[in-house]
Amino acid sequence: MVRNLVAAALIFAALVLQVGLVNRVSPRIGPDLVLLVVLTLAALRGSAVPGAVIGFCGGLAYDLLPPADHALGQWALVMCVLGFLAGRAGGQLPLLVVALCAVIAPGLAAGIGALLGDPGVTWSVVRSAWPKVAVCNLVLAPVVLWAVRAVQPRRRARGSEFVSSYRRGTA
């Protein structure tokens, strides 16, 4: 119960930082932290259905965030794909996983504009923008999963499975 609202406070933290800070400074090219924060805690959580839980929920905030260019949805289906991924490969390397998929994110987001028929989405604007993000993204990937780990509560050992002492004949 913990963990999930640990990990509301953090996409909507990221939401509020990407809105307020990030996008105000470099309004096309820039670091998407919601990815980078969605990305990590569905790593760390080492699970699939959670990450693809986590990517939805965050992809869906991040679409109906005003301003919001693109079609609903688009977003949510991006995260949720790459929460399922992150969650599905993450549990031993998880800067890898979150690099792998903050440089593949882009390219998807707009394969996905494409698709839906987002007029902004043409050859050229993908070949100069993908690397652009791409590079900003790998640059604070380990800045992003290094804060989510600090405030993210750790999970409590459960206690062994196993019998302390077991003696013959008796059960």
Second form
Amino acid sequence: MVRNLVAAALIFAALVLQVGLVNRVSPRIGPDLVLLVVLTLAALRGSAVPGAVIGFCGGLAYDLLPPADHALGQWALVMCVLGFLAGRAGGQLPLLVVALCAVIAPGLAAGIGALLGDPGVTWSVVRSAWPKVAVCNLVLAPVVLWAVRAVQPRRRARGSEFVSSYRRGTA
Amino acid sequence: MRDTRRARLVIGVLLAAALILITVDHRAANGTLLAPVRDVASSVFGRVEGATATVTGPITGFFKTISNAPGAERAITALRKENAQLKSDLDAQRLNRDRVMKLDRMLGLAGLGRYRIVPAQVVARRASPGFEDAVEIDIGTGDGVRTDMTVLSGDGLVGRVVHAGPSTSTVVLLTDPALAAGARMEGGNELGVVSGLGEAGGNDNLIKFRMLDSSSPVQVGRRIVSFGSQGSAPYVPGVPIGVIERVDTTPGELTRTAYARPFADFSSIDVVGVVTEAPKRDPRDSVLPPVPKPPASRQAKPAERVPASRAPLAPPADTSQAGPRETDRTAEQPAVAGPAADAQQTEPPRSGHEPREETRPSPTPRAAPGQQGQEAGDRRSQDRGA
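The block above covers the form predicted alone; next, return the form predicted in complex with its partner chain.
And the full complex, kicking off with our chain again.
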């Protein structure tokens, strides 16, 4: 419960920071804080379904965030898929998984935008913007991972891990 | 030496000398007689006194500091605090001055075009490269903002309101690829559609200007203003949009594409205004800034632009067509600026077979192109619906 609340608070903070600070400072190319936080939360959760749920909720919040002019659900779809993948694979090497997903995400989002007929998504735009956004995300990924780890309550997670391994050992 | 005669003599002489000195100094006006002596003494002693002061100064200062130490500590902290406060005040003032300047310019523009505007402050921005470029402003339906209202800044067109909430509204910027606005070339009636390029616009946030008539002449350096939609929603007429920077000529294409640099600065967008009431009369080109100024401040190559805007004089056939109408339009408006008046003289030559009557404002001026602009503006929603 506390874990979920903390996750929600983190996503909320990321949303506000993204539109209030990151995009205002560098309106053209900038890191996607929301994406990184959501992926990190999913990867640290370490299982597929919670990851997908976190991704969906985070993405939906990102779609609803006020200055928005795209189809509702676009980011929810992208982040749901990526959250699922990150949760599935993020148990061992969360940083690697988050970095990989953060690189894939802009391309995936652009692809969905193209499928929906967004007039701005052209091949040249994707080619020029994807690498820049990916590099920004890569640079910020370790920082976000460290911050999320520092904020998340750890006792609960450790305890459950311990219990399960203990049970596995006895069974 | 005891109390001898000699001693008495010496004392007597000395006392006499003193008395003489007193008398002389007292009698002589302003001490003219003894002035050299005084000068020598003052120079010698003064120097020595100065030297001692430099030696003893630190020592006395040290003792003074020690005696004042507790109070001084307090004074220093108080001064530091005051300094920080003053610094932040100064920063805030600088910001405010900046804001006031922007607001002032915007009000000037609104006054020129007779737009009624509500000023607003940008509170959040969202820019996904290629997708969208939108800002959130701090006024909403409570302040009279409705969906599909024009948003402008002190420099020119910014975008339009796509969603008006109770206290905030979402504005899609001109650089958003999904946005399209009807536009008109300054001093003429060549119409086109302006749309954002998003990430493809490069660092200058270039926008695309598609001319509906591919045979009409386009020169680099000509300015474009908004044409106005039907019923002035979503775009009011006459708002400056940008300066044409590059023209693509593709033979055989139905439309001609030019790229324009917007007047509004989209990299730092701060104070904007929402046009809540359109002007009763189309301001035409009167809102455009004076010709030489914006190129000089915004671009490094004004030499290329000035000749371009003063290009060939209109042939007689053209003036006979355009002349009367243009002149009585300008006569109606006292606020028409200089460039608008001479711009119509520099209107470039046209080919004779051009269908002028269709693009020219007739009794129902903006029916066809206005609808066109509106259709273009709704491109995204149509796409989504499909």
